[in-house]
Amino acid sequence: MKKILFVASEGVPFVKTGGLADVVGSLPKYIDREHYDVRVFLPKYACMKQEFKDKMKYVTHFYLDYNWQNVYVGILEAIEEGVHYYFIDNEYYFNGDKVYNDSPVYEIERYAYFCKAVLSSLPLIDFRPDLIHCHDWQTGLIPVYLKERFQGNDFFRGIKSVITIHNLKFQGKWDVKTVRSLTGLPEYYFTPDKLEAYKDANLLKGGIVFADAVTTVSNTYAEEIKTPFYGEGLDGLLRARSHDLRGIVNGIDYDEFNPETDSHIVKTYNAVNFRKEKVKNKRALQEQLGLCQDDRKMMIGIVSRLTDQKGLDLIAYVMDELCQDDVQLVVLGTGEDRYENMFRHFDWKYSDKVSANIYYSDDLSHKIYASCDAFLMPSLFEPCGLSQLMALRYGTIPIVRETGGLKDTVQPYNEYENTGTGFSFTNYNAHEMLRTIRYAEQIYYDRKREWNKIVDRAMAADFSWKVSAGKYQEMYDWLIG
């Protein structure tokens, strides 16, 4: 039995702010339990829902030599869907009313503490992993500590580590002097070939340098981050580690996102009966949101953080032109003021065509995936992206820019070969996007049988966690031997 430990700053169902939590919460459930014992370590945040805190049982506590003082570490455990979770409890570090804090130096202090506390806890819970799977910069010090102070201890010798980059933009950077003092790492570790980058200490860089393997969340993103445009200053290091770097696309939970059983939607449907049944969801959503009620009108959905990364400046640039077309646009999400206000403005200007829902609702997101004909996602960069996978599952055709996971998961429609599961464009250009949307409109309105065949292929695509889990298992076997 191979023992794998996941360490991350968030994981569903306990705590979630983004796609990282979906990976950490879903992947362990799909890894073959006959051959792997997978467990997960998370911080115990005060802002977790009470129902989850009630499931946790106290295991033990100890004091850790950290940041020049003796610091309390509590260990709790819970079992969720057959997966063993452990939680690091410390009120000073995990007490806020939200998961992440606005102070970079405090974030580094608390996650450096978390890394050290997790490793120090392992002998006490009697679990010695063969491999520790770290996620993002918050766990970047674990591979460093494993090679440094824990290496002298027999219990830790030979434990392998992997780091998965979910989004390279976030790296955990601060000045070397402060980070040296916090982490207790010797000066030797703060050089350009280790933790130092552009005069700062960089925790993600440390993880990438010292881990035995590096993964990211799609093949294309794994290639893109070796270039200066996407590499966020670490492209040279990622090129140097390219033989240890691989991309594995995320999955989605096919039980939660299932148009046949989804309790959020008005009318369930499947790949056989969608031609008759899917439209009933559109009808209900048009009524709910006060849009012009017309079964035949092409409805385009956007469920997104409203930020630059998501390509919203492209949409803003051509929004007036797009609203001249015979389409409806349904938007759900929050983010930067200028994008929130832009969508509110067009909702006011074209109230029968545009519905701007500037908040987040799980219920409404499911309704949008089930009701819309197409789903727009023109990201500047997208490590993996989950929304397009959900759209495919519901037979809602993605219109995407060819970047990262979007390129890997959406096959562009080819009218000559009758292939493809969506529509895509290459350059980050508003009118190239608009042309692609209009091409999709043309197929939708003038070649409905072709459109329905695209839906057939989209709903037949398999992006469940089973597929991804198989690829992670291959990597674990390769590392552990």
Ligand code: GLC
The other form holds:
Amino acid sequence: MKKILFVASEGVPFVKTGGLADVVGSLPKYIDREHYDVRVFLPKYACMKQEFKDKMKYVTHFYLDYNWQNVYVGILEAIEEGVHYYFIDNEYYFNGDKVYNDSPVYEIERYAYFCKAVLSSLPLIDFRPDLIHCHDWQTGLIPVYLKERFQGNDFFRGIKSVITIHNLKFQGKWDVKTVRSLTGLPEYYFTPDKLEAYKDANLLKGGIVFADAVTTVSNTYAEEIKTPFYGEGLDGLLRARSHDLRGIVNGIDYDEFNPETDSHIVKTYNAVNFRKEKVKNKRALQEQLGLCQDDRKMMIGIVSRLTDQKGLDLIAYVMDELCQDDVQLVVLGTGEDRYENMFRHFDWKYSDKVSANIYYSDDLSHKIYASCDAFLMPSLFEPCGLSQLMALRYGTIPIVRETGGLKDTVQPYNEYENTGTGFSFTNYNAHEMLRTIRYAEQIYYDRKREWNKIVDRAMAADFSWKVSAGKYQEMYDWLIG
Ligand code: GLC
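Having gone through the form predicted alone, I am curious about the other one (the form predicted together with the ligand); can you provide its structure?
Zooming out: every chain and molecule, the one shown earlier first.
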């Protein structure tokens, strides 16, 4: 039995702010249980729902030498859908009503503590992983510590590590002096071949340099991040590590996202009966959101963090033009004020066409995937993207920009060859996007049979974890030997 430990800052169902949580919460379930014992470490945040806190059981606690103090580390555990979870409990670091804090240096302090606490917990829970699978910058110090102080200890010697980049934009950077003091790492770790980047200490960089392998969440993103435009300053390092860097596309949980069994939606349907049944969801959603009630209207969905990454400035730019068309737009998500306000404004201006729901709700997200005809995702960059996979699963046709995982998972419609599962455009240009949306409208309104064949192909596409979990297993085997 190979032992694998996942370490991350969020994971479904316990805590979620974005796609990272979906991956951390679903991938372990799809790793072959006969050959791998996969366990997961997360922080225990005060803002987790009480129902999940109630599931956690106290294991033990100890005091960690951290930041020149003795700091409490509680270890809790819970079993969720057969997966063994552990939680690091410290009320000073993980209190607050939000998962992430706005102060970058405090974030570094909390997650450096978390990394050290996780490693120090392992002997106490009697789980010696063969490999630690780290996710994003918050866990970047684990590969560093494994190669540094923990090497001197028999328990830790030989533990391999992998880091998966879910988003290169976030790196955990702060001045060297402060980070040195927080991490306790020796001075010679803060050079450009290790943790330093552009004069700052950079925790993600540490992870990339010291991990035994680096992955990211799609093939195209793995290529893109080796270029300056997508590389966020680390493209040189990623080129240097290109032998150990690979893209493995994310899957989604096909049990949770299943139009045939989904309890959130008004009318379940499948690949055979969607032509009759799917629209009943649209009807119900139009009523729920106060949109004009008309089965025929093309409804476009957006479920997204409202940030620059998602290409929302393109939408803002052509929103008035788009709203002249015969379409409805349903938005769900929170994020930057300017995008929240932009959608609120258009909801007010075109109240029977636009519905802006500026909050997050699992329930409404499922209803949107099931009810809409198309799903818009014009991202500036997109490491993988999960919403387009959910949309495909529900026969809701993605309209995407050809970047990262969007390019790898949505096959553009070709009307001559009768192929494709969605619509896509290349350049980060608002009118190119609008043209593509209008092309989709034209197929939807004038060639409905063709549209339904796109839906057939979308629903037949397979983005369950099966294939990708196999690729992770291959990588684990190769590293563990
Ligand atoms: C981040 C990326 C997104 C990816 C997700 C899970 O949220 O922005 O593209 O799908 O991580 O890997």
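These numbers come from a predicted model, not from an experiment. Numbering follows the first chain given and starts at 1. If you superpose the two forms and keep the largest set of C-alpha atoms that fall within 1.5 Å, you have the rigid core.
- Splitting the chain into two rigid parts between these two forms separates Y350 from L234.
- When the larger part is held fixed by a C-alpha superposition, the smaller rigid part turns by 8° between these two forms.
- We note a C-alpha movement of 2.9 Å at L289 between these two forms, with the rigid core held in register.
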